[in-house]
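A lone chain, given as structure tokens: the form predicted on its own.
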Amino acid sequence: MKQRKNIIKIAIDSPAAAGAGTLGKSISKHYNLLYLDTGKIYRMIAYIKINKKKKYNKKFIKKKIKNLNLKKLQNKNLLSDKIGTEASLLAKNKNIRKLVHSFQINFAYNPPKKFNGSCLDGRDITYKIIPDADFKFFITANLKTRTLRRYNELKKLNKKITYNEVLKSIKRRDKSDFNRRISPLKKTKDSILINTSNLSKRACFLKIKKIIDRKLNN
């Protein structure tokens, strides 16, 4: 496979809701880097084996990861409470993962041109994804934070759902992230960790482009 060189990589691995998407895209507009939230393409399979049953099949779905466009992960429909649980259900299976991480790679180590780098968020990003990552931090916060958070956000979508069907599913997000087989999600040694719990956006984005100039200006 293609690498570019002398080029900017950050990995970011979080457990559901816990800041790292936002954290990823301010840091990677800042730097001019080409980023992924790596759980939008597990959310989008999700969406298509709910939603679109009979054109769910390898041949379809690896089609589709081929040819993804970035801006259809944007799509407010893969935000939903049973799409994620779905997806984190989806990222246990070893051809999907096969898929996926073939994408993942690619985008990591050969972004176009225009962009100095890439920053990948995930749940295996520091360790299986991006292992020489020139920067890999963990991003978490309390469980109570990380559920009203992603209460807030689905509010917006859902009206009827609830704090505590949120809950339910943040923990069993989870446990499964946390504990599946393959690729689980876990803290590397040489991962920075940052607990966003008691931090604003802004506090969070100055944390981690301080660690990132001090090393880039040395």
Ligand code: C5P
Contents of the next structure:
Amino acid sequence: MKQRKNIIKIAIDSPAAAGAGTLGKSISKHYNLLYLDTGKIYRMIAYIKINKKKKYNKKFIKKKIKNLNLKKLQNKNLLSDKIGTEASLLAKNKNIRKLVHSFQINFAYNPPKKFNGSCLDGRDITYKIIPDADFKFFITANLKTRTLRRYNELKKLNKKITYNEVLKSIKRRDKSDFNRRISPLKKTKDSILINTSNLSKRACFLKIKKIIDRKLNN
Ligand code: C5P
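Could you give the coordinates for the form predicted together with cytidine-5'-monophosphate (C5P), as opposed to the form predicted on its own above?
Whole complex next, starting from this chain.
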């Protein structure tokens, strides 16, 4: 695999709806990094499993991943709670993870020349996908805050769902993501913990920016 030298690599892990996506995007824009929300790939596979049952097999998924681009991952259909739940079940499968890994690694280590580097967020980014990242963050927030954020997001998309349903779903997903045997969500020792519960988007951004600038300007 080709690897670009002297690029900035940022790895973020976080539980569902902790604000990692918003932060990842704003940080990437500021430092001109290629950004990937890796959960979207698992969601895309879940979407195929639910909506294109007959086509769902290893060969088809492999082809889909090979032809994947960021635009395809912006599909709003991937955002539903049902897809998120299915994605978290699929993400326990070793073979599925293998298919997704090479795409993520290529994305992280070989971004197009116009970018200064890459920023990926997910569940196993800090220790499996970019173990040598220049910056590692574990972004979290309390359950109530995360539920409210996801609930508001889904309401904006006109999804029919109650607060309690979202709460239940996030709890189930946390249990599955933290406790699974393969690539569980965890905070590595070398990751910086950012709790976004009581911070605005701007405050989170500035907190991370300060950490990055300190190291870059040294
Ligand atoms: O981040 P998002 O909520 O979109 O992720 C959906 C599911 O995909 C997660 O609950 C998790 O089980 C799985 N996932 C993963 N590894 C990643 C990203 C997401 O297992 N790097």
